[in-house]
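Take a look at this single chain in structure tokens; it is the form predicted on its own.
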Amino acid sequence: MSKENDVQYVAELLRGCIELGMREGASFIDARAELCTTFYVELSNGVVTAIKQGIERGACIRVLYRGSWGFSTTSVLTRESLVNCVRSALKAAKALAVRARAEHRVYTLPSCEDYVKASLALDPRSVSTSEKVRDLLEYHREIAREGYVKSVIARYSDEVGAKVYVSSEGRSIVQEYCYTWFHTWVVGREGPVVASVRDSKGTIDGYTLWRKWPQHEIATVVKERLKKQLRAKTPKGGTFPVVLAPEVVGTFVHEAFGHLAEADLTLSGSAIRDKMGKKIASELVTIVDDPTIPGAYGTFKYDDEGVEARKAFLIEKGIAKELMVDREYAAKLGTSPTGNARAESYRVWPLIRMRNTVLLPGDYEVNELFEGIEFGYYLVSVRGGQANLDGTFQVGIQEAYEIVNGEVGDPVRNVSISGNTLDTLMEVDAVAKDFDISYGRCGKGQTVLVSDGGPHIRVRRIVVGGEAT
């Protein structure tokens, strides 16, 4: 192995650099370093369509200066390259600070030096891209037996490897880690009807992913969500109770209300910004940001600021407790840092962002939520969603049926709701014992993999997007 494959080694140059960087008049300097392999293999009716590996080596530099930021990356990982990383990085804050309106703080920790091994069942690197295909084809081969699924798009990703991160606090922490990857979109058709699905699923200990979900049984759920969509009607468009199915709830969760509590969308004007300490749902619920939930995406001991992970209250109760923040945020708030700091690569600098939110479960079986529906709606399945600042929001459903009389009814498609997030928290009225996460990528500038999740809830009230009545 050479020496730029070696996270010790790296490190020890990491330490370097911040011991120059300091020398030169920094007041913080931190340091990350990644060095991982990628794998992607893409499949199109059957077809392998395209097969990537790759190599990722890096790091980057943050320098505080005077008050202002500089910051540089390399892709080389020797001496060399790294002191003129460090340098460029000083150049640029030194820069800054000659005309700088505003004063940058940061919230120091104690020095810890920690070495974090991922646990993995197969190391998907020992796994040959010959299997890899092999399995993905095994699930191509489940789901286009169907007359009705007329395209199949498979997609399987992973990777694994190690973050180092280093800063002028005397921290030293190396973080391995893996993770895979599976989508899936397929579409169908009878006679003049199409319709589309799609699936996701990860993992986070390894090569196991067809272990926990075997491609039989992704091809089945999908295959019944698809043929279900083909042969439902369209839904009463208006205001009705609904019962929502943990993935859509973890999306609403996610995509509704986790970005009103990310710490820099909060302060540019989020629809909570004047809310903290305040009721803002109902005390059913309880919203947390939790980055130790097992199996999970955004399961980690370190952020890429090397602050240590903890599980962030967003909503308890009902009462809106504290904001996702990072180093700079928790300095500006006056709190401490919760490690929501997150960076797509070594390439970019780390952004507040989510990790595994989900909402908690409460005291209800989940076939009690139905009780007491005359009408109304069941959502189970998420086509995807979004939301602004102001909190409204809207989500598509790919799979929902009917509520008649306190029981599950004929399936619908080309569903959505839509409505203000607060009004909305304010309206859930039931949530069931049962839990479970679902697996994806967000977007903020940068993509990082989150999950996102919780039980079975009722909404007394929400509206419902279809035909006028």
Given for the second form:
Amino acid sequence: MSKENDVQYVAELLRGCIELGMREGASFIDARAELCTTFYVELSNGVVTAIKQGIERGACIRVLYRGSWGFSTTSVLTRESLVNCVRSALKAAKALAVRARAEHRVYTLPSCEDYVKASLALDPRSVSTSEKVRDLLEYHREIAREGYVKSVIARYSDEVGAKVYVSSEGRSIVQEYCYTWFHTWVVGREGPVVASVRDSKGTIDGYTLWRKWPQHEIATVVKERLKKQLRAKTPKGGTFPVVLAPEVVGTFVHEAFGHLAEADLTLSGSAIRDKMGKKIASELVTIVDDPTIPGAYGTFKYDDEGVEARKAFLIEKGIAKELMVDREYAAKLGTSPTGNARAESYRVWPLIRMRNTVLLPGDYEVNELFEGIEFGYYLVSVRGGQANLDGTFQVGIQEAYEIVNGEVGDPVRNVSISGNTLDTLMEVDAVAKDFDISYGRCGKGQTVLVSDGGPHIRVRRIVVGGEAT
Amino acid sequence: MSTLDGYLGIGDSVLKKVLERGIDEAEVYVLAVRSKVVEVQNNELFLAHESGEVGLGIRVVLDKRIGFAFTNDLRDGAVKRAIDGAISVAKVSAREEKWEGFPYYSHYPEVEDLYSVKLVSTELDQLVELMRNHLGEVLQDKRIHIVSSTLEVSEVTRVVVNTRGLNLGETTTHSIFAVDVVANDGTDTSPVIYREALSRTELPDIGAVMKDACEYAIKSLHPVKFDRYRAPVVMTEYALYELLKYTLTIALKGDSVALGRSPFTGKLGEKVLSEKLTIVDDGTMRGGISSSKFDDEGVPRRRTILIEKGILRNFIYNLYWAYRSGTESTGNAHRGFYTVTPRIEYSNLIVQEGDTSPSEVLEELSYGLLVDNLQGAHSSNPETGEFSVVAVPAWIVKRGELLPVRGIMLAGNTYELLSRKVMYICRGLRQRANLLTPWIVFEDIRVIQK
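Can you give me the structure for the form predicted together with the partner chain, which would complement the form predicted on its own we have just seen?
Next comes the full complex, this chain leading.
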């Protein structure tokens, strides 16, 4: 059976299950299936240390029965197994319905039939295992040349397949997809100083990674970053003006702000719960969660609830404008759905997740941002970030410099920034014209691929920490 | 139960198909999981969920080159494609000169309390009922908001068969309860308080865990100003889990050592941490959440002393890294799922308790911090131990009195803390995931307050 036929067959089985469930009194049912193949390889110091191929398929069914949700998943895509699956979802919903007076509702949509083909420049399934390994080794060779590079981990993975979405509204959607991902972690040592650097890249249009970012280009950036850290000093702790490069802006808008504007987290008491329609940031700040940025990880036509994905304007010129929602929160808040429901796989319930979260560019030239800063920091690349619902955040930085009298100065290492997100957004006093995005993975119990980014920005004051005891 | 035999049968039949391809060294790992889950979101019973998943991973070895592939499509065609995949992967894999093969049958420990018929036969209805009752109780307090909470009961069967005649199967059960709580009294919102409880054989005491989380959430309202630059810090099991997870626990793994990423490389037998610290990995602990007869490669579980009174005694290994390092596997191969190859992971990681009572510590501290969780610990540097994290939730401890603080950053070096700044190891093991640790008091950490 061809791939396409296999997918259509599964869609038909799922439609049958939905009919069966609706006859037993459900008010809404939807089902998702995924059929994909995966590939992953990891090199440690130029040696293949992990490599695998996989075949995964499975489905899940959600049933809404008298205001309560039931859910069931299976890895067996036969008629019998899927019928059991809808029955156990129904049973779960009924178990809740008799005990909880829940009133879950979903935003319903018109019927729709669509088949979204992935247009791939080069299908990763047609590239041999040995060729993928050769390409990754090429990156290793580029980076391992320098004496201060002590260990290199390089990873490549791809996932190619199709998602099926079917609902009791008569929606029946198939979307093909293809993600590739590159990640590296390099450790260097010079004398007693040890430092590490991480970097990631990604594509959604096939095996095009090395065309977009040739191995030697990635290696050059990583080596420079490492070399500077090895020769860097530790920062003074305290409050300083900073200039943030796009990668840091991306992590900040995603981690520190974005999560606060995921409607489920907002309503559970995030720092912006009572701030909708109010000014929460400098008027220079517009933050959008945009599923249409070409080539970005969070770009797709329908989300995992079969909803058309559209831009969500989270902050427009400093005003908190809208939240990212799924079908349920769209119904609850009386807003139109944004298409932010995403699931890591068929095994799990879709959650409100970001897609491509970006701060829109402004009018400044990048070099103008540094003018007038007597002493501050220029933060270029991120190690990791985290935030809390109350609006406190912390971002670890792996490439940073002092700014002295308006000029970029010596590199500093082991820097992190922290503070209150909204206070920090208020302190943004210049936004540059440039724009770049990064490729990452976001965890919220489930992991999904996201992009984030923006231009260079300047923040008047931020807490910089990191000096060792 | 016949299901274990069924999964052993699947393992055998796939192994046979591999052998038919003329491959004489292979292993098949079968994993079957059945779960029942109840979820609360934003104060409401949100979802009841049943799921089942069966899948398998195949490792083949061709002339010391190891290939791996997995599939959860168990039809003949897909299994054949997975075997082909494993072979193609083996062909491009590095030759592991030191590879000495999959394990032979060995002596396996008898570990008690890893399975409960009673637990696994708990109906979804009962789980829903329990969650509803406890939720209703804590929500009496209008300041409390349950962001999310999960109660799960699972049955897991693992099968390992290999071409050296190994044919092992084990079925275990577990239950996990977790809750995220915030308090809001109309003028202030607390940070999220996370609590969890795990058991192999019983449903956790949901009521007690929820109440504890709520109490701490309310205690976090209305922060005061912290005005010191250094302070003694009491870390709970939640804070310690974060602190250790990205530094010490990486440094004690055999792969970090072999790759020169561990500051402990070449230091076996040397004093590397405070003599107050003894740390053990014990996969045979009765009822332990990560205990089992054998690890995910079929190597017997055991008890391994990692740090004994500050002296470095052992690292943990799986087969691959043990062969590479010229030592033996400590039974610490872990897969987590059938889609991954075995990596090194702790079973039950235990920090030996001390004799200081936690409440006395809080009473005696004239001015310090109690830190219940760390934010941003994943940005720590595992090679050097440097960290810079937000302590949240956190309280000033003033002779037994707890005053909430926010926006506190702690900066330092994990290895230095654990070697030179351990003031007290408290009494009483507390659990966060597979870490069992008492509270630890550090004498002096640098604090940055906004």
